[in-house]
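Below sits a lone chain in structure tokens, taken as the form predicted alone.
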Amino acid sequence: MRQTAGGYRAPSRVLVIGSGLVGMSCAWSLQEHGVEVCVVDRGRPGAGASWQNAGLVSPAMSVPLPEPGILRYGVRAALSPRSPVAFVRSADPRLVRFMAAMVRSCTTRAWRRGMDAYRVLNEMAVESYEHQRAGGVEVELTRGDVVACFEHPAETGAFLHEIEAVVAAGQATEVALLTAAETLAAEPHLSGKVAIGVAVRGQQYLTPQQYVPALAKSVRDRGGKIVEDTVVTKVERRRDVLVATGPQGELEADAVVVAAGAWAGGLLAGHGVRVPVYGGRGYSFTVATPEPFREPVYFPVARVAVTPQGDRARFAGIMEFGSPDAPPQRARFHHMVRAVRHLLVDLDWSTMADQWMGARPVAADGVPLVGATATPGLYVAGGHGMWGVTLGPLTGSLLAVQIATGATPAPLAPLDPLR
């Protein structure tokens, strides 16, 4: 431990549990404060929700998930296995508790309160990526508009309402309505069945399975340690140290950050965190393209995003609430194809590959949990839901400031894990 001028005992050694984009960003940022870091993960860096998602860095679309309309999706999910919002049948009492808490958060007032927190973060998100790149993370982001596509003009209502709410919250966002011809000109892979589009200007995207390993390499190059294939089942404080325990033994540190994604809930039990976190499982796959997609494309009705990946395109979608350890439901991939194939041309669907399922850590109230728990020296960074790629580097950086200095940056106040 290091004593600061104000009397705060700053940790010299920090253990980060979880090597996704959020956890690795926290470790990387802690190194900037001279902290010795060790990252431990049940798999390898980025192998969880960070691995094969859409990779959008899209502050204009980063909003709390729970809102009044999600209740309508919940009923629809119960009636149709093809719904983009779905549930894995389970007797898990944690899922029941999570869903009850989410339903309580599906109010306009709660959404606006959450959006106030997101607005501040969204305005800083891109800068945090630029900082990592300047610090030696050798992967670039690609700038591009996100083109939201609709088969019928009436379908734009919910999407435009959400964008209008983002603007009303005070966030600078540039959007443009596109005619059918303008939409097809923006992305030639779209079919004539697309009747109208909405271009969300100035967003970015990356390939997650490249970015997180590059971030891990930078952490190692700066002297950090990464321990793979190691499960942690409990964290506790013993006198002046934090101890993380698992089947492979114990790890000690001055402070611990739980950034274990959808597995975080079990580790946080008994540490004062009341907001439930559960797995929102996403599915993705790639398809070969004769010509690269020009822009990221989003189909809001199907909730499927398409991002360019060279001579392939990645399709990502579904919000399926269930255990992160349960096997994927293979039918979900085919449901995604059926939902969007008539809106696209020049794709050979027989080339589908890289099928993947990963559980996003969703906080029941839709706002990430980033900050100190009730146990001294134990912190949490998680609950980002669909926006871990957009906000991960920033929240990791802000948490590193809190850990290293004892002062809570203002943008973290509404993300307090003890709220």
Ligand SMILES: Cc1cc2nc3c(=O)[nH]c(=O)nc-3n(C[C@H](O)[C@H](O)[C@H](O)COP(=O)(O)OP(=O)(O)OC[C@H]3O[C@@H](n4cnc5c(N)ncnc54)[C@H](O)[C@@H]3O)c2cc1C
The other form holds:
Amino acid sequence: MRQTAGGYRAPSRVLVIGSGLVGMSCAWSLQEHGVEVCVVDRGRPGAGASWQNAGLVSPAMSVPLPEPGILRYGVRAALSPRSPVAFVRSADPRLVRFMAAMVRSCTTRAWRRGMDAYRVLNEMAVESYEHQRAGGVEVELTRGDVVACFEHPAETGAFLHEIEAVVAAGQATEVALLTAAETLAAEPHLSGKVAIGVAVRGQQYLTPQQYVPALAKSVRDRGGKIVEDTVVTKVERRRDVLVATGPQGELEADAVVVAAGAWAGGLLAGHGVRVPVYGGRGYSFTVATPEPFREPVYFPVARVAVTPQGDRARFAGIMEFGSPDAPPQRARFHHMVRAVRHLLVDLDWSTMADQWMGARPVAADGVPLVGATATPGLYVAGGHGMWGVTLGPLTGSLLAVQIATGATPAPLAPLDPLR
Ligand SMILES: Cc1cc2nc3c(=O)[nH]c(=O)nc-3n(C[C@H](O)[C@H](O)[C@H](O)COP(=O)(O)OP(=O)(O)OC[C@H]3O[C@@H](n4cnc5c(N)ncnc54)[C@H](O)[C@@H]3O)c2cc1C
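Can you switch from the form predicted alone and show the form predicted together with the named molecule instead?
Below, the chain from earlier opens the complete complex, with every other chain and molecule after it.
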């Protein structure tokens, strides 16, 4: 511990549980403050949702998930196994608790409150990537318009309504309505079935399988330790130290950050965090493309995003609430293909590979949980749901300030894990 000028006892050694992009960003930013870090993971860096997601760094689309429209999806999900929003059939009481809390947050008022928090974060999101790059993280962001595509003009309503709400919340967002011809010109892989497009200007994307290892390398190069294949089952305070316990033994530190993604709930029990976090399982795969996609494409009705990845395109989608440890439902990959195949051309679907399932850490009220818990020295960074790639580096830098100085940066106030 180090005493700061204001009398705050700043931790010298911090243990981060979880080496996804949120945990690694926390570790990296703590190093900026001269803190010694150890990151522990039950697998390897990027073993969770951070691995093969869509990779969009898209502040314009980064919004709280619970909103009144989600309830309509819920009814559809109960009726159709092909719905892009679904539930794994389960008797897990945590899922029931999570869903009840999420339904309570599906109000316009709660969404607006959440959006006020997102707006402030979204404005700083890209800058924090630039900061990491300047500090030696080899992360490559590509700028592009996200082209949202619709088969029928009437389908644009919900998407445009969301963009309008983002703008009404005060977030500068530039969109353009595209005719069918303009949409196909923007992205030649689209088929003539696309009737209308909405270009969300000036977003960014990255390849997540490159980003997480690049972060890990930088953390190690700066003297940080990353311990793989080590599970933590409990964190407790014993006098002046925090102790993380698991089958492999005990690890001690001055402070601990729980960045365990969709698994965080178990570690946070008993530490005053009431907002449930649960797995929002998503699926992705890649397909070879003779010509690279020019822009990221999003099909809002199917809820499938397509991101360029060199000579392949990465398809990502589905929001299936369920345990992160339950096996993937293979049929989901076919549902995704069936939902978008007719809207695309020049893809050799027989080259489909890299099938992957990852569980987004979804906070029931749609707002990330970042800050101190009720146990002194124990912090949480997570619950970013669909937008962890966009907000991960910023989360790390804001939380590191709080841990290193004892002062809570203003953008973190609405993310208070004890709310
Ligand atoms: C299909 C899909 C597409 C997505 N697309 C986008 C996108 O385009 N843009 C965007 O911004 N976001 C996107 N996301 C969301 C984003 O991927 C997540 O929000 C983000 O990766 C969460 O990062 P994390 O570090 O909190 O969690 P994770 O990456 O899941 O990391 C948690 C880590 O903790 C470890 N762990 C868990 N429990 C323990 C334990 N008890 N002991 C030790 N280690 C433990 C796990 O092994 C894991 O490595 C997408 C997600 C999915 C699934």
